[in-house]
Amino acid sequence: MNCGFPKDFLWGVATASAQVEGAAFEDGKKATIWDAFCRLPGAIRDGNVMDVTCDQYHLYEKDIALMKELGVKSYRFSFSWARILPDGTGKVNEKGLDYYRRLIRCLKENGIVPNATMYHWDLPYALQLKGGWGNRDSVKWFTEYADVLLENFGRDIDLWVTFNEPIATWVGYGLGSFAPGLRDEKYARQALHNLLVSHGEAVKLFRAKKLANARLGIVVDVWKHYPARPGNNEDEAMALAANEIAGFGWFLHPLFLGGYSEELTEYMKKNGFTPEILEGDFATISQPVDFYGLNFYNGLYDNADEARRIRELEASGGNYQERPEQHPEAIYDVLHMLVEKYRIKVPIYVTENGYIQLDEDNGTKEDFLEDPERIAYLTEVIRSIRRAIADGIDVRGYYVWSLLDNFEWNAGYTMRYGLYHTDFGTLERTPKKSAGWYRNVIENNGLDV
């Protein structure tokens, strides 16, 4: 039995500028909030910074050669705002534009479709000093940046994404574990509202450009929570809060249904976290997009008793390392939810999906190169996507996170998602077993089951 996909299905790989480019202060680029955050004591698990990462800024041709070897049809990357507008607004850095021109040209010469994200978490630090996303002026800042991108690359890029995983701004502004490292929920709620309005204004701008062959969407990650004991009131409440108040519902509701959900609206009003919402904001946020990008990693099951035990353990000085069970099959339910609950009628791309290898579980380089767990996980995800397609859900592409082991945000270099192993000392890339497996998937346009 062949688990085939539509003949024009886009098989791809994904990265992000801050995680792979390096050259953090070269050729006119200035600091991002992540460049600053990395320098806060204790912010990054292994104490590293993003100055070099995978050095794709200098090695992009080699990485594109790896993509061609894999047979990938599309590369999802992100622009670095601070490389193009070092101060966030104002003077454009021509050397930054030139780098992306060379990258895009090389991709197209090798038959690889560019899928470009405007914002993947790395706000220019100069703008954070002005209040960052919490400042309503951020809507104007982002629209100016989007205009520069569309003017320079609008006719060269087929797929555009405004924002990747807006929830990361909540983690950085409300929880403190991502850049810029703040813990202010009211400020974070305002920041996320401003970000969503920025998305809507960018959609309007994109439509005004009349780019005939380009399409634009947004990427929202879905970590769907389920009650571990269906019918248990506490478990049900935990899952609902995780989904609607601190998760995907926060974004999908205003983007596709209009306005914030009743649960979120009531929560923000009760706790004094309601952002300033201007007339017309929700109409702007819900501007129609051409596609939706789903980042999926796992389905999670909430148990209130277990959560209490963990809190008690941590309060007494104990160390709890959360390693939830893997539920790759949950993507099937998530895809149905997107269509049935959120009424997403545009094509869907699975823009990120990957499996983690932890440094603490692996000793030598050879340990990382043998990754049967990754192959088993990705196989189950791809099977589940194929089931959803058979049900009539319009999934057009799938991107593995990631091409390379890279800088995994506050985990530094201690987490590896790559199809290729990166030696962060020599920058050598070595294919893992999963790279050969993915090459076969692409060549066969699916799985041989």
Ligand code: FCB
The other form holds:
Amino acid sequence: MNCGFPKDFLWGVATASAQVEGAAFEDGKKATIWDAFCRLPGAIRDGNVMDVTCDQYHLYEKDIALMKELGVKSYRFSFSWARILPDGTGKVNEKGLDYYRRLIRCLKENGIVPNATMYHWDLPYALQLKGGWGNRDSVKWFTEYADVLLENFGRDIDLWVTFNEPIATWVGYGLGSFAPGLRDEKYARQALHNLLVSHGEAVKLFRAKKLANARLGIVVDVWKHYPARPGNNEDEAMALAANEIAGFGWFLHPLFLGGYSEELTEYMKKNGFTPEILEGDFATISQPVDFYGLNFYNGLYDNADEARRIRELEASGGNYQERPEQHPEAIYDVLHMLVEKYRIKVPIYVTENGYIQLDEDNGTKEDFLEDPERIAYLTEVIRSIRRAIADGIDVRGYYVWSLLDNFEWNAGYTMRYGLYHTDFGTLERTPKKSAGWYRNVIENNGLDV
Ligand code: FCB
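Alongside the form predicted on its own that was just displayed, please also present the structure of the form predicted in complex with beta-D-fucopyranose (FCB).
The complete assembly is shown below, putting the previous chain first.
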């Protein structure tokens, strides 16, 4: 059946090492910044640590069987740097490599295309002790790590991603709510610059290796902000700042257009946050990639009056927990923006899209298994992607976040994104309604028209 998607469209599911693997200190793996951050009082909403999570390190065959059940064509996962190079650089941990060899072999035996991310936020703690991404040496550290990955798995992986969502490093170094928990904008701007240069150096390394069939890209999440009241100066300014100064423009501009945007350059200059930029950095950052990975969760409408109300509420000790309005259709406009504003000419994969179930809204396992809101949300996203493809935008794949409920960073186990429910006591996986729905989507290569 042709439901508007190209014949080889890659339907997939996504996870990340720190969120699903567990085995945090097993077989030679050492601590990451997240293992450390979890142990800070109050850092994680439910006070949990990432030592076990879904235990995919031991249960990967079971999880690949679930993927088989769904019929997915591709699995997006990430490598744990500290499992492979426990100290970040230097001695390679054979047992770590061996785990990924087994995982990749099992995927291939099941006809599932591996899509692997080098860095999904879990920096080895040993490197944080040397300043982490804020240290320019991070470029060398990352290149060494990328080299180990490409030497060992270069040809086995079809789709390589250097970085997942650079913005997380802003949340960790600038806002303090992710690992490593720093609040220093100047240092954070430098960290992100170093990270972008690391990406570019990894692209060069990848090209030098001439790996037949393997392709490499980067994943930048786009939470596009719109003024809630178009024409209202305050709303317009809020949305612009959210997009350009602390959002996707920070990364997409140097990656695809070259250099930081005018708005960001001005802002950093005015506030003394301009990072140290070496000659050639921007050329390195904008090395051509083979594809772009879009993580899309929502479109947001900024209302300055509403923002003031929330700030006042929070200042007086209140807790703002409302679920934001859902705008799944915004992905259509985002895809157009990528091509029209950022002139992205390479194929696009939607590398993550998902829907949260919150502990406070649901409760029992039975409640979580019924997820019509997730189905409705994902349906609208898929429909919008189909419209973009009909307009001629080259979207080649779509990955649901996530295969199974996992450790949702600073929210711990309080947010569930899985197509499968995870019981974090017994580690039992149970399909939600959406799992059966997604199986159908894949089988039909899209939604019934
Ligand atoms: C994305 C992250 C992913 C997961 C989802 C819900 O921003 O890349 O690890 O946490 O959000």
